[in-house]
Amino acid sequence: MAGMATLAAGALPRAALAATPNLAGTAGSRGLAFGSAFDREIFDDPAAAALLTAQCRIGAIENSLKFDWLRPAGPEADFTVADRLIEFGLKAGLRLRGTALIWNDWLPDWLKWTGVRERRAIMDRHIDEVLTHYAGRVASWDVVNEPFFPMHGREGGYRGGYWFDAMGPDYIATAFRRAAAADPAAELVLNEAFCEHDDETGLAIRPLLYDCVKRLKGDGVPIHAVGLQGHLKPLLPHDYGAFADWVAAVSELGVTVKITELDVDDRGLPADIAARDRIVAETLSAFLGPVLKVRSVNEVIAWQLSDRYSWYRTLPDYPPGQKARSHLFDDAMEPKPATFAVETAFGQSAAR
């Protein structure tokens, strides 16, 4: 299916839009856990703090995190924000995840002047502070973020960087044993991109990340889930039923799956708010009815709750005095028709 998604009768109520949304509740009634990216705004705006711990069961540290966050100036870390995210998370009760524990992307220029056998040093070290220091309070880790980039012109469709440019491939497997001996009881997760469309980039990256993890697994990696991101692009080619029948497939390797990051792309949308909102809604539905259908699908977790904290908004192309209406909830923390449509699709998902 191409463009614009289109909305199954019935699956927005209009007596959903005046009643409080209950996303956790909602899907833990299908035994689904729901959660958000969050990260210092918490600190300084109490109606964010309450959205989260209000709607969530799970708390994705969205960059403080990073290796770029933890190390910007140089190989020693400061965790000094990250422990206070985490004691936040922990006191609201929430399950815990760490983002983006290598990626080769976004890495501080002090890197650019390692050599190779450095780097492997340092991404070892990193590797073992990290997960080491919140051993039993972070639960799960995306060990290894957006391995696929064929754009970039490597051989296997790799995405480049300093990693992989040190190690080769390899380094995926390595961060995953790494990650496993600094903590044994940490959930273990290859986190991709773009794998819900079909355009070229999709299309390529699906089979690569398929092979990819039926390969680790197939070594004996400690790889136990694979992350799917959701940053959903209503104008791109898309048949999300094919899609979920690839993450069925994507599951009988052995792994769970996890939407990450979810969230709506509403540029080049009508400026009109009430029709953006509604395509994002729609468009939120008719993926999430055929995903959610994919039992081993465990885990939906939205890129912020709240379009006030949106990444889209550091973006330069929305047209003038256009501000990204992408998540669930609007700038003042209240809910928008995405956050009922979510909630309908967690409803009528089958149960886990």
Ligand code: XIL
Contents of the next structure:
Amino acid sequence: MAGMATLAAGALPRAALAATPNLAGTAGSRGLAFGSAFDREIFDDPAAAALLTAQCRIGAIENSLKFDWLRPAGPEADFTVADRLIEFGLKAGLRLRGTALIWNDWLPDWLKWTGVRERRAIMDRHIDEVLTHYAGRVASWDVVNEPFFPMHGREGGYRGGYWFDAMGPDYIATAFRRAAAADPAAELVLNEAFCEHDDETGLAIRPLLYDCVKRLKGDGVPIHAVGLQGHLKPLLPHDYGAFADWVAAVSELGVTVKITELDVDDRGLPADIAARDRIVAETLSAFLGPVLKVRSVNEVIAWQLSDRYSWYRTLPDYPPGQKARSHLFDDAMEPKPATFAVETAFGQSAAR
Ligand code: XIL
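Can I get the form predicted in complex with the named molecule as well, since the one above is the form predicted on its own?
Every component of the complex follows; first up is the chain already shown.
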């Protein structure tokens, strides 16, 4: 054992690390639900399927329920693959989340050629069909994803795109009302990115999102929760204590809050694996500590469990040969410092 201590933690065999973590179990002991995004990899990778089942109580469909994945070529939806994922998730005992019904990003080209009134009808049809199809199976939906992006230059700081440009800000309330009518039992969530950071974008979006939730609540719009993505960027300015205070203020508007897409963007961090793993773990601890003191935060969802299926690996900006280590388990589905950091944060969080 003495010699092993000189190895990077990521290189240690599982037996040499602390007891196998049980993220959902430890979270559950504090009244907190833990889960992860997953998608088609679980069909071909039994290790990924087993890790998800062992560690999670919640499963979020990473891509296959998105508009462009259900309707890539035209208005007719193809639910075949999504249905298989839902079936897998339910068999694994997971509470399922759909991401995302309406998002101004990642839309198929064919939508571009639709007129304004037609687009409103397409949105209604999408919400009706998807929620009816999955009623009783998908418990929670990101009804609108990423409503704000001031850099798009739209009045009010809204994210521009086919939905916003056709309907203006009203598309948000319209989508929530439509979703509630289509599946009255579903949990309806407004999900947003970037709020965790004190850069220009994060600082601009926080008050916009707060005011938006306040307005929706005041207008009687059926919104049950706010999702904050939690793609943490250690190199951006941040103050997670101040962020947690803002989270508490949001929840006082009458919503629960969930961290919906937790991971650490490790672009620009040192190439050395041990150093990088340490920064990723420290970032997760620093974030979860204050955030989990807020009792209205009742769910934490990782955006994939293993580095093997990291969405960062599809993004540019990594030096040649360097691969993202942004997630809670390594490529071999083994625990690493991030795993223990998260489990410790769960164990130390306030009971709900
Ligand atoms: C990402 C997926 O992880 C990728 O596989 C896909 O190519 C693009 O979308 N914020 C979100 C998620 O709300 O839906 C995004 O997911 C990541 C950023």
